Each structure stands twice: as structure tokens, then as C-alpha cells.
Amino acid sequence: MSVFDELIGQDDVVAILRRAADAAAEVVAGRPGSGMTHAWMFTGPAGSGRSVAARAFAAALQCSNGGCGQCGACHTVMSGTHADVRNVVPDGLTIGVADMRALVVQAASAPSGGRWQIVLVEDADRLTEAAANALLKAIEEPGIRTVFLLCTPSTHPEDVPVTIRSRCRVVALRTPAPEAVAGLLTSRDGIPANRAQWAAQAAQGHVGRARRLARDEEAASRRAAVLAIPRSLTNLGACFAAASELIAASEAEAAAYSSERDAGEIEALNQAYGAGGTGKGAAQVARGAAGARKELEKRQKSRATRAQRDALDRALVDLAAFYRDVLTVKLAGEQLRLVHPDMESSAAAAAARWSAESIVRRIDAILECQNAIAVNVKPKIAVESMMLALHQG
């Protein structure tokens, strides 16, 4: 067993990271060879395993056996509780400069118990300009035992400043094959082979999404509702109704994701401030709690916005894949595998009605909607415009 076992379909990447962990062990032992790379950037499409690779590499760096998967160092890194590994996951749409500066200061200190001080930044493309500048300075002058691991989508690598990218060793991941994802779901989660294969194909190689589709009936129902949209766009009223339903579904999914976590955070804050306490100083504590609660609610609102946009983006990816299937049937018949094989009859019917050019225009409309939301156009306006374009073809 190894910390790299869940990094499926990435044999070349695993080999690179194993060699790097061996080189890092030489540095720890006082026998530096070709030198240690202190900044890494993991790129790849959604679901390819960027954060999985970074976390596994962090465990391998802290493990005296190169990521055995059995020791305390491996277990604590993989569970996110290692004292010398700091995971930066944006609660909202961006990672701010205050958070980054605090982490940089901590990372400059010597490891408290591990072999390295490691800062793992998920969604490094969400760094604000000021936060990126703070990180750049730390990467340019790293501590002797400090390593930075950055994860960023390959679709928009330019979102990370070139000054940072040029100082990182880039590790490019690819989307794993559906067969590899299905095998993992079956061996790790005990999901029946047929359902695992369906989920892996429907999720387009996204491991986390495939697991949700296979285990969560509500997630599967939301997907089915999205894929029913093309058939429902019969008139202008239906277009606006479909847009409202899609926005409402993304909001409901985000609320389900956030509600339990939000409640736990508020309860923990109340306990920390001694909610309901009386006596001397209680009023001052209450004022402090009110300020902290306001700040927490602000972060939770930002996180909810991000969760909704992520849910909407997943729906748009599914919808684009359906039109891609329609184009595949139109041009190649059954020679190529469909992303949504359970929608083959609907794809065939649509392919018989639409020209190849109109199918491409529909795919472009979805991409334009994604781009509009990315530059902060209100999702409802962007989705309504997209539905009209899908109807008109």
C-alpha cells in the first residue's frame, strides 16, 4: 500500500514524485544530490487528481519510507492533521493576502516534528494579486526545509502569475480513463462494477464526481434533470423556466453542501466565546463574539457563492457533453464512445433534427455562459441567454 495508490491513471506523475521524494530524503539525511525543488505546480483538468497528487507527495516528503501509507506521518498528512503541512483551501471565491502572509510566516519556521514545512495551496488560481505577490516572495527565498505545492487548472494556467509559474516545477496530470476510475470505485468503495462503470463514464473521468453519482441518488437525479433540458426547450417560456430551474437546483445543491458545515462552525464559535455566559466581562465577550460571528457569516456567504457556481459549472459540463454526444452521433455514428451512453436515444433523435453547425453553436453557447459567469456576470442572466441560444440553435 502507498499514498499514491489513489492517484489512478498517472503512472508517469507517480514516478516523478517518487524520485523527488527520494531526492528530498537525501537532503534530510545531509546528502543532497542534484538539489531539492522547493516549489511545485500541479496542473490538470477537473477531476484529474491535482490535490490528490499534491497531498500524496506531501505525505511522501514527510514519510521516512517515501510514502508507505502506513506510518503516522502518512496518516496525518492524508487526513489533513499533520502539524507541518498547511492546506490552503479557499472558503470563498478568492484566497486573500492576509491568509497568505500568515501562512508564509509560519512556513518560514523549522518543522516542528516532521521533515519539511509544507504549504499546499488548492485552487492557486484563486489567489488575489496581493496574495500572489506575498507567495512569490516566499517562493523566491524559501526556507531550507520549506516546500510549496500549488494546484491549478490546466485550462487556465495563466490565472497564476507567470512570475510564480516560472519558479515552479510543473507536474501535468491528465484525465484518467473511465475504466481506471471504475476500478477504483469498485475496489475502494465496494460499488458494483456496472454502476461504477456508468458513473465513471458519466463523470468524464472526474473521480470525486463519479463517486457521488454512484452513491448519491440525488446527485444522479440532478444529472438526469440537466440532461432533460434540451428536450424541454420548446418555446421562449420553457427557456426561462429551464434557466430558473437550473439556478434553483445549483442553489439547493450548494445549500446542502454548506448547511451542515456552517452550523458546526457557528456552534464551535459560540462555544469558544462562552455563549450565554454571565458575570464580569460577559458584555465585552458578547461584543467580541458578535464581531467574530459577522466575519464568519461573511466567509460562509462567500463559500456558498463559490459552491453554487461550482454546482452550476458541473451542470454546464454535463450539458455540453450531451451536445458533444449529439455531434458524435451526427458525424461518427457509433464509432466513438458517448459520454452519456444512457442518453443515446435522445442524442440520436437530436442528431437527426439538427445540423452539425447548429450543434456546434449550441456547444459554443454553453462555453460562453461559463466564461460569462467566470467574469462575474450574474448566473441567472448568463443562463437565460444560454437557454435562448440553445433553443434557437
Contents of the next structure:
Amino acid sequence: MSVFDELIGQDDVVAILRRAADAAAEVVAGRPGSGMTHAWMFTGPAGSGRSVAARAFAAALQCSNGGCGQCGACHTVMSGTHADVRNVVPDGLTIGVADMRALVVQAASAPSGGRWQIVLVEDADRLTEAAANALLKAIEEPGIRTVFLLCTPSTHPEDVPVTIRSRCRVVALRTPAPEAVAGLLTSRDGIPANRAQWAAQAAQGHVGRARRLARDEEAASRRAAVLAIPRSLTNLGACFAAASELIAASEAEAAAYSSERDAGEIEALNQAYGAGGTGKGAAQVARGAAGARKELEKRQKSRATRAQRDALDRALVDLAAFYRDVLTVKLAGEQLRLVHPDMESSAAAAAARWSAESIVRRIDAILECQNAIAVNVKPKIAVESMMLALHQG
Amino acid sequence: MLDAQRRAQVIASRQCSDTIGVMTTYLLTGDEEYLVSRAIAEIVARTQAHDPDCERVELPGAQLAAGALAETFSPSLFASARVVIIRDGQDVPKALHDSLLAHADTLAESITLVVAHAGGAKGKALLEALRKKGALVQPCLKITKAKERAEFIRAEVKRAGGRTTADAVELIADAVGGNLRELANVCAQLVADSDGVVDIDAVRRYHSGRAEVTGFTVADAVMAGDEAEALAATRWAVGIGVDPVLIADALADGVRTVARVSSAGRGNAYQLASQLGMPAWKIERAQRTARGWSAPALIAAMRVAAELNGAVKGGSEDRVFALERSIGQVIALRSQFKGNS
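Starting from the form predicted on its own, produce the coordinates for the form predicted together with its partner chain.
Now the full complex is given, and it begins with the chain already shown.
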């Protein structure tokens, strides 16, 4: 057993990381090990396991056996509670400069466990410009035992500043093959082989999504609803109906994700400021509560926006894959594997009716909608425009 | 608030000038800041007419202290008049209500008390108590309805010593908007400029255009295919501070409404209302507009609306230009696809 077990279909990457972890162990032991670097950047498409790779590597660095997966260090790193591993997991739209500055200060301290002080930033592409610059200072001159692990979709300057990228060693992950994903679902989560295979295929190599599809009935039914959209677009009215349904579904998904947490956080904040307290000193304690509450609400709103965008994005990826299937059937017949094998008959029917050009135009419309949502176009308007384009072809 | 009370306020300012003359307690009720300030200014001016040395004291209602109250209400050694003004009567602490009322009861002859109260439930006890004690009440309510606004304009013109006509009043309301301070100044200015007869020509000479334009005005004009009206309305709307984002949203809503209504087919607006989730009047209007639109034009227009939405949120260097360009595009689409749907 090893911490790298969950990183599937990435044998090259695992070999690199193992070598680096060995070198790091040499450094800890006081020998001049070579092959370890202070800053790493994990890139790869969504679901390929960027954060899994980063976390496994962090565990391998903290473990005295190179990532055995059994010891206390491995367990605490993997569950995110290790004292020398700082996790930055943004749940809002961006990572702000204030958070980063605080982190940089902590990162400069010596590791309490005597091995490495690790800063793990998931979604480094969400760093604001100021936050990235604050981080850059630390990456430029790190402490001798400080390691930065950044996860980002790509090394494109839009994702991460070139100044940071040029100071990192880049580890590129690829989309794991559906068989590998299915194998993991079967061995780790005990999902029956054929269901695992279907989920891995439908999730297009996204491990987390495949797991959700296989285990969560609601996720599966949401996917079915999305895939029913192309057939339902019979006239303009139907387009608007489909758009508002999709928006409502994504809002509901986001609300289910955040409403419970929101209420809990507000409650905890009120308690911290002594809400409902009476007597001497209560007013003194409550001072500043309104400001803190406003700050929290702002953060929650950003989180809700992101949750809705993520939900919409998942739906759009499924939808684009369906049109990709139609094009595959049209151009390659039965030779290529479909993303949504269960939709084969509708894909074939659509392929017979539409021209290849119009299918490509439809895929373009979906990509356009994704971009539009990313630049803050009202989701409802962007999706409506997309549905109309899908209807028209 | 009672309607009668609302109507009374327009004339109340004139009545005041007749009844005032004796030192007493005034109660200004309502949250229209302009009317409150004007009433206070008038009271102070009238007192000054009696006694040029009159002193004006403003008390902060929220931070009132019993000591300050007693000091303010003790008569001056030199017997000069004093106007005591509390602008935020609703914020006066409950503990001081009794003491304030007692002072109001035994007001020295040289002192005038003015309490403004925003209305509403807060500090209502003080309001009622002062009213019962026979304070002169002058309503200063916000004007919300078009009819009330017209009445206010007429009263203002009369107050400045002029006459006016119904169409002139309407034009003033359109051109100036709902800000009472501006309306009052405009009326006074117009009377002075036109020798007392404020008719429609006199108003047109100095005012044109519209002060209240929303994104929906723009969207309606665009969907009706009236480019000149749409562009003019856009400029007015931007000029009076409507955010381009709101105009862009309204435009998308206009396209959406026409597309949904036209695809629902011909039918009774009241029957379609529940199916489409829109009010019947909106459907009826969209049905009329939909005659000029074909399906391909609407699809292309929705795409323009989506692009515009990104442009006004930072995608474009010049948001107003983006708006105007999209308006031109949508109207061009309407005529381009005409007849071939």
C-alpha cells in the first residue's frame, strides 16, 4: 500500500514524485540528496487528480517511509490535519491577498515535525493578481525546508502568472483512461464493475465525478435530465423552458450545497460575538459583529456563485459531450467509443438529421456559453442564448 | 397614511403662513426631507420677521440629554426669540419623552419648538402626545403618485404667484422627475421667466426630454423597431444614471418575452398568462410586438443580448457604445429577417 495508490493512470508522474520524495528523505537525513525542488506545479484537466497528486506527494515528504500510507504522518496529511501541511482550498471565486499574506508568514517558519513545511494550494488559478504576487515573494526566497505545491489546470498565463510558473517544477497529469477510473471505483469504493465502467465513461476521466455518478442517484438523474435537453428543443418556447429548468436545477444544487453551511457559519459567528447575551459588557462584545457578518455574507455569496457556476459547468460538459458523440457517429460510425453510450440511439438519430457543420456550430455555442458565464454574463441569458443556438443549429 | 392627509400637505405649506405668527409648537410629520427643511426655514424666517435677533438651536434627537434640554428651554436673559429644532424626533430616547413634553407644555413665550418626525412606528408615542397637546401639524410626506406630483407642481406655481395648464404640468413632471427640491426650484424659475403664465410653450423653451427613463423604456422601443426612440431613451437613461447593466438586462428580457409569447402561438392573453408566468398586459403588448419578428431574428437577437451582457460587465471599453451598437444590431435583425420565417 502506498499514498500514490489513488493516483491512477499516472505512472510517469508517480515515478517522478517517488524519486523526489527519496531525495527529500536524503536531505532530511543530512545527506546532499539531489532531485528535490522547493516549488511544484501540478497541471492537468479537471478530475485528473491534481490535488490528489499534490496531497500524496506531501504525504510522501512527511512520511519517514516515503509514503507508506499506514503511518500517522500519511494519515494526517491525507485527511488534511498535518501540522506542517497548510491546505488552501478556496470555496469562493478567488483566493485573496490577505489569506495569502498570512500563509506566507506561516510558510517561513521551521517545520514542527522536523521534516518539511508544506503549503498546498488547490486551484492556484483562483489566486488574484495581488495574492499571486504575495506568494511569488515567498517562492522566490523560501525557507530551507519549505515546499510549495500548486495545483492549476494549465501553465497558461491566464491561469497562473508566468513569474510563478517559471519558479516551479511542472508536473503534468493526463486524463486517466476510463478503465483505470473504473478499476479504482471497483477496488476502492466497491462499486460493481459494469456500473463503474459506465460511470467512468460518462464522467470522461473525471475521477470525482465518476464516483458521484456511480454512488449518487441524484447526480445520475441530473445527468439524465441534461442529456434529455437536445431532444426537447422543438421550438423557441421550449428553449426558454429548458434554459430556466437548467438554471433552476443548478441553483437548487448550489443551494443544497451551501444553505446548511451558511446557516451554521452565521450561527457560529453570532455566538462568537455573544448574540442574545444580556447584561454588562454584552454591547461591548457585540461591537463589530455587523461588519464581520457582512464580510461573512460576502464570502458566502462568492461561494454560492461559484457553486452554481460549477454545477452549470458540469451540465454543459455533459451536453457538449453529447454533441461530440453525434459528430462521432456522423463522421466515424461505430469505430470510436461514445462518451454517453446510453444515449447512442438519440445520437444516431440526430446524426442522421443534422449536417456536420451544424453539429460543430452547436458545440461552439456550448463553449461560447461556458466562456460567457466565466466573464460574468448572467447565467440565465447565456444559457438561453445557447439553447436557441442549439435549436437552430 | 391617509390619502386625505397626503393631499392636505400640498396646501398645508400655504395654510401655515396664515396661521403662524404666534410662538408655539410645530410638528412636521413625514420623511420628505425637502418639505421638512422648507417648513423649518419658513418658521425660522417668520420668527426672524418678528425678532431679528432670533436664535436658532438644532438639537440632535438621538443624543438628547436632560441637561441640554433644560438649558435650551430656559428663557433667554435678554428675551430674544429662539427656535428649537429637533429634526429626528423619532430618535429621541424614550426616557426623555416626558421631560420634552413637559417643556412643550410650559413653553416660554419667546421660544418656538419644531419637532420633525419621520412617521412610522418608531417614537410614535412622542408624535401622538405632541399632536394631542395641540401642536400645529404639517405633513411632509414623500410624494409617490403621478397625480400627487402634478398637484404639487400646480401648488408650487401658484405659490410663486403664477398660473399653469394641465399639459404644462405634465411636461414639467416628465422633464424634471420626482425630486421635489428640483421641482420647486423649476416652478419658481419658470414663473419668474415667463411673467407668471407657465404654459406649455414656456416650459418647452427651457425643458425638454425625460427625467425618468428605465431600461424597459429602451427595450420596448427596440422591440418595436424604433431606433431613434431607442437611442434617445438610452442616452436619457444613461444621463440620469441608470446603470448600463440594467438596460442590457431589460433588453434581454424584451427579446425573451417576445420570443416566448410568439412561440406560444396566438391565443387569449389571459389564458396564456398562467402558462407563461407573465401578466396578461405584458403578453398582449408582446403579441402586438411579435408581429414584426421572425424566429431566426429572435434567435440572433438573443445572442446579441448575451454578448451585450458580457460587454457591459467589463468586456467592452465603452459600455454605452456597446449598448448603442447592440440596439442597432437588434433592430437591423428585425427588418433583415422580416417575412422569411
